[in-house]
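The chain below stands alone and is given as structure tokens, in the form predicted alone.
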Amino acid sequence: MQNPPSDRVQLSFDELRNLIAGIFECHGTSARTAAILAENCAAAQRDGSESHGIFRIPGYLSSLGSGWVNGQAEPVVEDVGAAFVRVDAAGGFAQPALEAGRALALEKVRANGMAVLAIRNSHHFAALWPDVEPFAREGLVALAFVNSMTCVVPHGGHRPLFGTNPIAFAAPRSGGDPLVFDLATSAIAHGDVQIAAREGHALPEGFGVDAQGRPTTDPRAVLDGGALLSFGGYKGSALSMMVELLAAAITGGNFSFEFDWSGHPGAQTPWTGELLILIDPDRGASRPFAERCEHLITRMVEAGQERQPGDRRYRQRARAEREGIPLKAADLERLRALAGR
């Protein structure tokens, strides 16, 4: 193994996760919340999703410091139907609420073949694939929907209304790691726009507009009063609308345009909702779903699609497990300072 460049360091997953958990605890979260958020954040960094890794930590801390989000929140789980679980995140983060409702949701999907987990009064500021991948590793098909803050113009519109509104999907396969994808219904994730602005990169054409509604490739113009566009024109816009209804109207959460954080300077985490749909796929067919999934993948490869959804993350994950998670030395020092070390 080659030595990393002098401005880089390698950390194990446990080292990074524990450091991040210390940061969150130091800034007002409970130990339980800190551990869950740190697992998510470290996993994103490990798997190469830099826009949802340590890049997000300042936004978390700013929201906590502003009083916008409750880092000590205790989620309340409600059993409201044969296949329906509802969780009130109590103004806290969505991931602890998901963890709180997980056992009951699994009980229901095993008993009934499917389950819905509806999270409201929650903040979600992270990658969405970590919410669904664990269910696929238990043999389930999982879908997750989260709406966010208003920053996307609906197709044919003239001002932002929707959030980036991601969708995540995970399915088990018999011959490898689960198929997993996590995509924004906007042309680009908001975090990637922030990274492009920080690093001075232009956006592709058709991704955003400036404050006057004019097309722009300048990420700073998008962030400074501008907006994103949906991917695929009216198709992405329709999916974004669907996410608003699933993640907000069904859960009892806020639409992307319904919350007002103006009284909390520094707030960055959207206060919306999350919906998960879990399916036991073997209830629907005489042949094991994971084998059918593998058959489809074989045909996809034969058709020329060699890389499957999630493969790049898995390759980066394996490399990080062998060599460590690479960080800039300056970033590590900043993290240690935030943790009071």
Contents of the next structure:
Number of protein chains: 2
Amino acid sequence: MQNPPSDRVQLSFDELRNLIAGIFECHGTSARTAAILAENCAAAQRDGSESHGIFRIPGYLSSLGSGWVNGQAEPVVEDVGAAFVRVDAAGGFAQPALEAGRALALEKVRANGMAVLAIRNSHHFAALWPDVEPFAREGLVALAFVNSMTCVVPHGGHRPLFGTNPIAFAAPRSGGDPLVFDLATSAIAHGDVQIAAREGHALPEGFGVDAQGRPTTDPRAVLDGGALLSFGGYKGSALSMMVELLAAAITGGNFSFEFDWSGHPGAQTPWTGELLILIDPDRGASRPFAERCEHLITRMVEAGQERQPGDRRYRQRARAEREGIPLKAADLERLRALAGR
Amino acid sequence: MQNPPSDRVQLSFDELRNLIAGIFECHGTSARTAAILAENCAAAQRDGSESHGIFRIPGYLSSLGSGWVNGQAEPVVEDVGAAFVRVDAAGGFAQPALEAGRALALEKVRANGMAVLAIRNSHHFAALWPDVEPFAREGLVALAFVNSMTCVVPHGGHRPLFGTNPIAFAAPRSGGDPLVFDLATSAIAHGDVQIAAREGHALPEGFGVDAQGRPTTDPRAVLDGGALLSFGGYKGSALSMMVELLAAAITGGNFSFEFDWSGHPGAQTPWTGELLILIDPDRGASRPFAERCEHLITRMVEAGQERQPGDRRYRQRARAEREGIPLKAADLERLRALAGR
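Given the form predicted alone, corresponding form predicted together with another copy of the chain:
Below, the chain from earlier opens the complete complex, with every other chain and molecule after it.
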């Protein structure tokens, strides 16, 4: 990796992933959890999902240090039906729980046409697209729902209740990487509010309220006792409510407003649940799904939507594979210090 | 039913349903299809979903008369997996196809924890909530997706491609009728544009464009070669794209832009597909789902969201059960004439 500007460095994906895994292991996770979280975090950084890349590491470490999340948790997988897998994340992170349930869920969807993977007692502090993209690479359609922590005011209400509650979707296409979207049902993702606050940018109108419930464009006012609004008015609010029910009530997890981390100063990771729905898209169709998906995209491009969901991530990924993942030299120093290197 | 104003009449649900069934039978449907469509249409009228009540009957009849939709179609149900039912609607309406697949889908979700019901080759011209509410009354969580006909511009595009592509969701609650929403992924439902045009109301800003792609608030300009926009910007557009893939590509149906009804003047019913996802919500949880749902609603009310999705329909329904379903006398005359009475 050559000629970066002196304050920038370029790392390969493996270098960044191994460095991050070392940080997690240094801070109390098992080697398995460290490897899974590091893969996720390095992938977000590589793909330009900055709000879920190395920016998140201090939050992870703070939560681990507070004793709020169990970095050593061993997920427990239960087979509860021909189309239903449940996983108790045992107070650990959602990603190792998903990894633990993956093989059984894949077996079920291939055998029976669809499956649900219901994760509870889990902490999800990452982007959601990494949870669905791999299933599309297996030829499946995947939907994921995760609730988070109270920060969104229900439509017409005056107090926050829902989390940012993202929905992610992935589908295979015959002519390229899977079609993937990951959208917060809040008007803005919490990580993007944090980045705006850090960088001193204002938020667009209609995205948030301050601690008194008044509309504000100041990201610090939103973070300091304020709250977010849902996207698209009552429709986004209905979808956010649906995410609470799918990700928490069906799984046996906590609603976004149910957990109490006050006894764990420094806790930052929401302790909720996650639901994945996996469908074999060729089971019901007469024409190959991936070709049908490609045809839809061709027509979307013709209608003038030139950029498809996920395109920016894939472009950043290709660039990172050629040139390395760009980091500020100071950030790399901080990461090395956290890893004790 | 007593003392209506002289230009208004009140019918019982059974009276209205039987009248509508007679209309459908008079216009070429089988008795079974007539009964199912009449139940659906009368329920929408009863519940105050005016855009999907008797307002729709001329469109149904026009499509039937054009030979575009087969009112005598016999749906074919196929068992294609422990969690997957597919139904060929055989060019008929989606509701009889759903009815035909219901028992097998219920058997599968009860036995295996979840099931998908994939309907293709179907015409859906009704509200979507009647498709999911009955499953919630069986204790299940249900999601439905249906694509329709090209009238929504993809985000960033300049030509319509997607349909209004609604998503419906239903969940049981322990303290009342199921929680149900039915939302178009367009900024406004097509039926509401038709009603605004008929009644001479303007549309809100940002809901539609005219035939030249220019923003307009005139519902007639939208209907006359114009198009709708999706709700919530790129997020609603991504969801609309997802509905195309779920309802058409997975089922083996047509995308909203694929069918050509030009050989059938008067055709109005979109010939696409519908996907239902059914989940047994107690399979993955440790606490009864319906109680968890009730708890969420209690907290939503406390946060200031006093009206829940579906509340208005249930209030109208209760009132109609007490007082009858109000119709204009002239509308009743028209319905009777259509039924040959």
